[in-house]
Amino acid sequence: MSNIPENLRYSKDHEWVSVEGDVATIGITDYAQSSLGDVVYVDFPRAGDKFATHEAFGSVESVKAVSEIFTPVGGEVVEVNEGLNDAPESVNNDPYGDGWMVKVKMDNPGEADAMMSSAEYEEYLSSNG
C-alpha cells in the first residue's frame, strides 16, 4: 500500500495537504507520483495568482502523461516550490516533503478539515485503485 502520513489531508484527486494556520502546503500523493512514473517537469501557477477549491492550478509531465493538478482548497497561492524546476524528480523522491508544490493562503480553511484524513483516503485508494 502507498506511504500514506496520517498528519495530513487528501483528496480524491490524490492530492495532500498540510495546514499551517490559514496556509496549506500542496503536493500529490505517493499513490499519485507512483502512478505517473518518473516526474519529468512540473507546471506551476504564480505566487498572487488566486483560484477556487477543485481548480486546475498546474500540470505535471511524467514520462507516461501530462496529468492536471487540481486545489484541492481555494485561495491564494503565497509560494511555491521552486526547486522543483531544477529537480522535479522530487516529487517522486520525497512527495511528502521537498515534493511540495504550492502554499496557498486559504480563503475558508474549513476545506481542508473536509478532506480525508489517511485512513479514509486508505480505504478510498482500496476500493477505487
Given for the second form:
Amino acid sequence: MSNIPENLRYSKDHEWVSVEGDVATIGITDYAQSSLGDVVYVDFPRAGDKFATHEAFGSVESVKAVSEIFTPVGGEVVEVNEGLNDAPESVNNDPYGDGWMVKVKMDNPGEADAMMSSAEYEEYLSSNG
Amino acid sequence: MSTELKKTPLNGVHRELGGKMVDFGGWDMPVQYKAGVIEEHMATRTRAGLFDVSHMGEIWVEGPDAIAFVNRLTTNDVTKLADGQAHYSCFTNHDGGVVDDLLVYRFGPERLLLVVNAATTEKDWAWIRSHHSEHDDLALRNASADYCQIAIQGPRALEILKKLTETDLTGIKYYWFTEGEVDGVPAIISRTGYTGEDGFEVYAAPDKAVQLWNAMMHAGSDDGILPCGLAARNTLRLEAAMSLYGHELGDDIAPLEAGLGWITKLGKEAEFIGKDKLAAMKEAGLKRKLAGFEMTEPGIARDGFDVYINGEKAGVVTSGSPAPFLKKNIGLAFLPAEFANPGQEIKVDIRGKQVAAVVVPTPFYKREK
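Next up, the form predicted in complex with the partner chain, please; the one we just looked at was the form predicted on its own.
Following is the full complex, with the preceding chain placed first.
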C-alpha cells in the first residue's frame, strides 16, 4: 500500500507538491518511487530556470528505468535538493521528506489548489495504478 | 490463449516473496523482489543469490551423429568436449549472424543437451529441426517443459549447495557438470552461470522446483542468500560483459563482432553454417566491434541510445545501466573497429544531451579467484 500524506497535493504524473506561501516543494510519490525501484540518479534543472506547467524539468533514474519529472505547477526554480547528488536513495527511503527534488516559486499559486487531494490521488491510483 | 504468459513452476513462490512480475519474452517473471535490484546484485557479488531460470529451453540431441550434427550447427568445436563437460557456443545463420547463443553439455558420445534462451526456444527448435536430414542418425527432443532450472551464484554458493548434496562439488571444475542429487532430488549440477561469480546451475524435474528453491533458500539463510530477479541478473551479466541475445547478439550480428571469437572455431574440421562468411569477414577485417564504455560525466546510457565520435553518429548502445557493484554507469556499444579501443573518448546521446564516456577494457568486473 502506498503512503499518501493528507497535507500534500498530487499530480497524475505522480508528483507531490507542498505549498508554503507562493513556493511549492516538489517530489515524486511513494507509489512512483516504488514503481521505479532503486533510484540512482536525479537530473535537475538549475535554480533560476523557468518552466511552464507540465513541462519536463528533469528525470529520475533507477537501475532499470528512466522517468521524466514534470512541473505540476509553472514558475521559477528557486532551489534544488543537492543532497540527492550524493544520496539519490533518499527518493526511495523518504520520498516526502529528504527525497524532495525542487522548490518552485509559482507564477500562479492557484494551480496547486487545483491538483488532487490525497483522497483523490488514492482514488486515482486504485483506478489507474 | 496465445496471449497468456507462460509460468515457471516457481511462479507462486515469486509472488509470495513479493516479486514484481513482468512479461519477459512471453514469461511471467520477477524483475526484482522486496530487497530491490541493488541489494540483490550486491548479495550475489558478496554472498549468494538465487535465480529462477526455469524459462530457459532444453533440447536433447541423441544418437550416433549427435556430435557431428551439433558441430555443423554451432561455432564452438563439439569434438573437444569430454563427457561431463560443457561449453558456450552460438548457432549461426548462413550470413554468419547469430540465431541464438547456448550451452552445449556432453553427457556421452551420443548424448548432448543444448540449453537455449527462453524467448528463442521455439525459433531454435524450428531451426534445429530444419537442419535435421534423413541422413543424420539421431533423435531430437524439445524437453524444455521437463526441467526447472535454479541458479545459485556468488562466493558462498559452493558452501551453501554443499549442505544439500553428497556430490563432491569442489571436484566439478568451471564449465563441467555431473548428475547427482540435491536435497534428495535427482539433478544435473552444472558449475556455470551468468553473473561473473562462481556458482552452480541445477536442473531437475519441474515438480521438484519449489522443494529445491526452498531448500537452497534455507541452506543459505545464514549466509544472507537473496532471491534475485531479472534486473539483477542483467546488471550482474553486464558488469561481467556477458552478451544478452537481442542486445549484443542477433540475426544480423556476427559472433566475431560481439567479441565471441574465442567460441568461433573457424579452424575446426567440421563445416558449420555461416563459416565461410565468418572466415571472409575475419580475413577482410572487422568493420565494427563491441566495446565496453563507462560514463565520465553524470548520466546513464540506456539500450538504444546513439553514440557519437568526433561529432558524428558512430554506433548504438546495446546495453547500458548503472553498475551497482562498480558504482559506475557502464554500457556496451557497437563501434567502428578503429574507435573500439580502450581510451577512445565517445559521447552518448542521453535524451538530446551529449554526455562524455570512454571506452574501457572488458569485462568491467572480474572476480578474484
